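Just the one chain here, laid out as structure tokens, in the form predicted alone.
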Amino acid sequence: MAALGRQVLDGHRLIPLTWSLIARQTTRLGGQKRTTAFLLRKLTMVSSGGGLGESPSVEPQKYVQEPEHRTGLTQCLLEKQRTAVEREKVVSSLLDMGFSDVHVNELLSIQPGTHPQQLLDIISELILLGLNPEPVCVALKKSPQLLKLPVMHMKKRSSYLRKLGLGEGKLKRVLYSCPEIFTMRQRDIESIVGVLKEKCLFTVKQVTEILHRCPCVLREDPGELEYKFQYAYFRMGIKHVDVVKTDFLQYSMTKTKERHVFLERLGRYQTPDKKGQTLVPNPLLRDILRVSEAEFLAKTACSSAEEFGVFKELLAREEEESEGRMADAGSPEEAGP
């Protein structure tokens, strides 16, 4: 019972002890106010057996980071929602230019991280071009690069195409043949103009012609391209509206002097006079270079395929002759000692 009565007696000096420390603590703080809430908690701690010095610390760090973990949270969210109304926007906009809805995922899955309204930019320049759905679905799946392409770049392309007359639906052959036509340097295509114009004399529309219905010679070489013109004027005595009647461009130079050399000298061609005049009529550029080897050899030289393989290794050698002696003949000669 002694010892009970002790700790009962102990038990009630807790509380003025409790406020000595407490007043004691404000004091040495400087006097600094206490909310009323941070009393109370140390009073209960201190009732429940534990001292003052050994309240666990608070971590306010926990609480500063979850708002803005929220936040960053709301704005991935919202981006999200937000391309997903612009691909909505942007798929209605193509149904409505005349796209399938199979178009439309073909177009979409070309490259899956472009921007919706990047795309829908890109393709709405070739519409006003005068392509259909169709050609431009071929010409971005053969040149995905062109999604890519800074919309004021193929504003100003598409603006340079209408200046060479390759708008309202010209455009179509173009990019099945090159695609490129958007992505190449301006200086390039430039440069094959010029040689149209300026070198071979062929007239504004007729450039437009042979840009629409031979593309590929954006492709050439300025000096090559014209050399080419070259012999069909000068060997074979092909005037400007038969070479853009014919294509006579798309061919390569090798396949035209084979064929046509060989006919030379078979009797079959001769080079028109300055009158334009022949001892023997010349068989149609078509029938030349239109046609299969073995229609070629069957209907127009009346020759042999063997006779024919012979003659292209001939010519080949003799090609390599005479730019061997062209070289030769290029190069500055040895000193004397």
Given for the second form:
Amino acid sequence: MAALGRQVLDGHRLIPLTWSLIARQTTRLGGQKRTTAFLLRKLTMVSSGGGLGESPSVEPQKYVQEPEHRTGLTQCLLEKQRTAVEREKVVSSLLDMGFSDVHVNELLSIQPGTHPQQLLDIISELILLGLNPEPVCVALKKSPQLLKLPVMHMKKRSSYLRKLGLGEGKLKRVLYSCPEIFTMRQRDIESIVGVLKEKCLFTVKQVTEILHRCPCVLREDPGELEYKFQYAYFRMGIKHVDVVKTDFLQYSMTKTKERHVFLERLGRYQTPDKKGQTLVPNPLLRDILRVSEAEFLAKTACSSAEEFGVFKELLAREEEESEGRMADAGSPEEAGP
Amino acid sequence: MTYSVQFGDLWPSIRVSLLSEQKYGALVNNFAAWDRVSAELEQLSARDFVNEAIFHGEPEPKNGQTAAPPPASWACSPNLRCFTFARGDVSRFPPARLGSLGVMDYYLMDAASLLPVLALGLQPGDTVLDLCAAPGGKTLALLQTGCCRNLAANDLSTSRAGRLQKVLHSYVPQDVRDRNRVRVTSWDGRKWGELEGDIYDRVFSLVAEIQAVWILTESWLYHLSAREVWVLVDVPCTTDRHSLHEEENNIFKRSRKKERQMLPMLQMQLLAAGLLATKPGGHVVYSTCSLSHLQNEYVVQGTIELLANQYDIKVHVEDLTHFRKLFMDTFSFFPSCQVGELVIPNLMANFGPMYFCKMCRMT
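Any chance you could show the form predicted in complex with its partner chain after that form predicted alone?
After this comes the whole thing, all chains and molecules, with the earlier chain placed first.
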């Protein structure tokens, strides 16, 4: 009894769902009006720590007016018991999956309103996708909105991700930097995957690799992603394999253009010819994009910060003006003399 | 690549500047309300680099003694006012407007183009011959000095001479043009020596705008996109944007290789003609917008040798070190010219290229 009482007090978070359970039971089985109403109100007040004058919602009155009611308190406590048992089940399932006690407590307190079964279902999908317990905790703490997802949606999405090759542990990195992979619309993921496969002509394996290593591509506009790839392939002469290996797609177009065009105009980068050759070997991509600006200037460009600063301004202006010109040039020009 | 050999470590920074937007100077039109125009330009945070160089660039006297006045030949041509934005500032000037006096308020040009005019050191009453004068920036500057008793401006190409006429009409009032006996002609500049003889006390010989500015190796041209080549060609022509889009006249097309190689010959002939037309004791400034020492120093040295051997005419090259020091804050100069001075483009000061060499005809 005392234990149950404690649960009642502790379980104020469970009120909303419990409430509806009580309500359902009450209408079905009937009970004394006054007692039920009183007890229900009392429960609410005690749990939410409010004074006697408060009545949280109109609903209790509605149900109280139903003709048949059972004794509210017993029903309530039975429901509480049921929920507690469920919760215990969930806890033990989680422990079975490999979560520690600490993990379990953390998980249960991420989003207090979540039903334990919902929590378990979501977590199960993640485990089935090959994530380990620790990363699951980290990911859910960072993105609690995942716990609100309908379980069916979660299952469908998981199966789609598996198809994309993102099971078996590849998911961790994606989940950390791009949790939207579960919440975003299916067709948005599909359009990105479509660009990579059909427009850029990456292989299926390469697409998986890209999603795994550069999950931020999921956030990009498909047209801009395609442009980014074309810039790498045609303008810089980088082959598919290297686009994947160097994580090229994760860098912003602005940064890439600034550094590449700077090198090109300095004469330190050359677009390879049809045979893929250049007069002088081009600097490694990691020395262009992955390094800090200071290192880029010192090692790769061999130029000064002030010159690069001026160059960036000039380039931004060039881009702005060429976009303006393209917008103006709506109709094709007539052939001139 | 020729230029990387010639310029070594400096070449990449020159190259990136050539391929990026150039910087302009605003030459104030003295025939308009120049004091108001100057004030307006200062409001934009630009400053008159000529004024700053001449009045603040004087070297400090050593040991408290008064500095010796610079020789007369070092004095810069007077009355030139040209505004630029500070180093690293990529602001643009608004387009020039027509003022109340019926002429334009300023002329946008590569500020480095003013240096040969300044170096010439004009004095009131001089007669000036400007060979290859189009598109007209330097010609206009010559008129701004107010020193030209006679100005003959010539360009090989009729269409370019026509453009030069338009510039002069927009900037110089009719009465000034008449007074200065400004004559724009389109004769082959090489024939001047024969026709006019030793009339001109100062000759301003410009061999810049034959469209070919640099001699580049074949392979480099091959890899540059068409747009980049046009930008290169356009840069030296200062405000002559037409050459940017003249694909037919683009001298960097492979089919015009012979023409490019003939250029130094043409340039030597023009310089020789200019020197021959100069009075003994008179001065010639040879300038190009080329980086190539084949077009610059070699032409100067070759012509001087030619005149000495074939005409028994002695020509002395003047040292412009002091002059260069005056303008070092505004422009980047190449440190290793054998004769003359070369302004090299730099992203912080994207003026030039501009080569100039001052000579004095002795005999």
